[in-house]
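Just the one chain here, the form predicted on its own, laid out as structure tokens.
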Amino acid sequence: MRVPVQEQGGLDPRTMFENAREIWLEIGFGGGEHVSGQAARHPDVGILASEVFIEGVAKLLGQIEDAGLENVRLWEEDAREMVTGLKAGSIDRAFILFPDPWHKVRHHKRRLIQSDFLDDLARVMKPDGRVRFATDVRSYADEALEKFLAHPAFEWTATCADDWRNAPEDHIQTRYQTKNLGDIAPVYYDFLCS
């Protein structure tokens, strides 16, 4: 169920996903539910799901289980390492929702949504593939807002506010989402990349 990265740009997620509609991207899927409930909503997609705390991952393991899901396969490390190795091209849609938002300015640089981060997911990303983005920290939303807009192969997709405002129809909520530990409401940011 491991993600095999190896080299550099080398791994296309089909060969795990041979008959996949779609190849779908979780970056810090915490407890696995928005996973494991998109993967038993869409058999026909295939999931790359990554977690570097090991009870995250364990819960997930159990829920694919207990569901009988074939269609997930994980990385238990730095995603950032996964993506590196990824084909270009390769992933149809990718999930980063609350991410950890390092909440001392100090600490601000090692939040995920990095110019440098931003590049690789955009040369795996395929064109037109989409990726949301969704906080309840207000210094995070306004930080990885900027550096998605700032970056040319994202292009946001909102025309009102209801669109960041309201949880886009396809959502699954999250253990860590209904403990509101935020200091905002979660926002949700949905991007097309070219």
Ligand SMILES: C[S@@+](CC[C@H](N)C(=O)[O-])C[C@H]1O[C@@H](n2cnc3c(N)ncnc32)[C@H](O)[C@@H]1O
The other form holds:
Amino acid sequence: MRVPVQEQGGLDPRTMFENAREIWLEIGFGGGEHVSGQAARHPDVGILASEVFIEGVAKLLGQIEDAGLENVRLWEEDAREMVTGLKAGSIDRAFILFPDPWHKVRHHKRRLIQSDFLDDLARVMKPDGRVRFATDVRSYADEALEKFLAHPAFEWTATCADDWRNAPEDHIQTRYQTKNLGDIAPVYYDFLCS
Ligand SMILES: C[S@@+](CC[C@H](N)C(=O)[O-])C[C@H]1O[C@@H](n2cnc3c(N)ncnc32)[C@H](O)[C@@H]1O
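Could you switch over to the form predicted together with the ligand, since the one displayed so far is the form predicted on its own?
Every chain and every other molecule in the complex is listed next, the one we just looked at coming first.
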């Protein structure tokens, strides 16, 4: 079930899911509720799921076994290594839901959403692929939006405030989200890739 990341940019995820309609990616899945929920709803989609927290990986494995899911593959190391290892234009959808906020200003550089990472993400996304970013931390919401908007590969699809302040219809609530640890109501940014 492990994503066989080996060499830079060489992994075509289609080789793991031969008949998949689309390939999706989730980074930092925590307790795995969103991955397993989406995998159950979309058995014709292959999902690459990454999480460094081993208890989270164990939880998702339990959910996969209980639900008999066959369309999830796991990467239990830094998601950035997996992204680097994927073939260009191989991902249809990516989810980054409530990533670690790193509240202190001097720690903001540890946040996942950095220009270099967005370059890597843009490379692996298909043209017309979609990326969803969610957070409940105001400074991260502002910083991430600024970085996505500054990147030529990502176009924000929101046309009114309800598009980002209401949970999208296809969103599945995550465990972390229910703890309400942030300082704002969750925001959901959907981007279209070019
Ligand atoms: C705040 S939690 C949110 C988890 C989940 N998305 C949710 O909403 O319940 C962020 C998660 O991202 C994971 N994480 C942080 N950096 C990561 C990385 N570079 N690669 C993979 N997972 C990472 C952490 O271990 C943590 O479980």
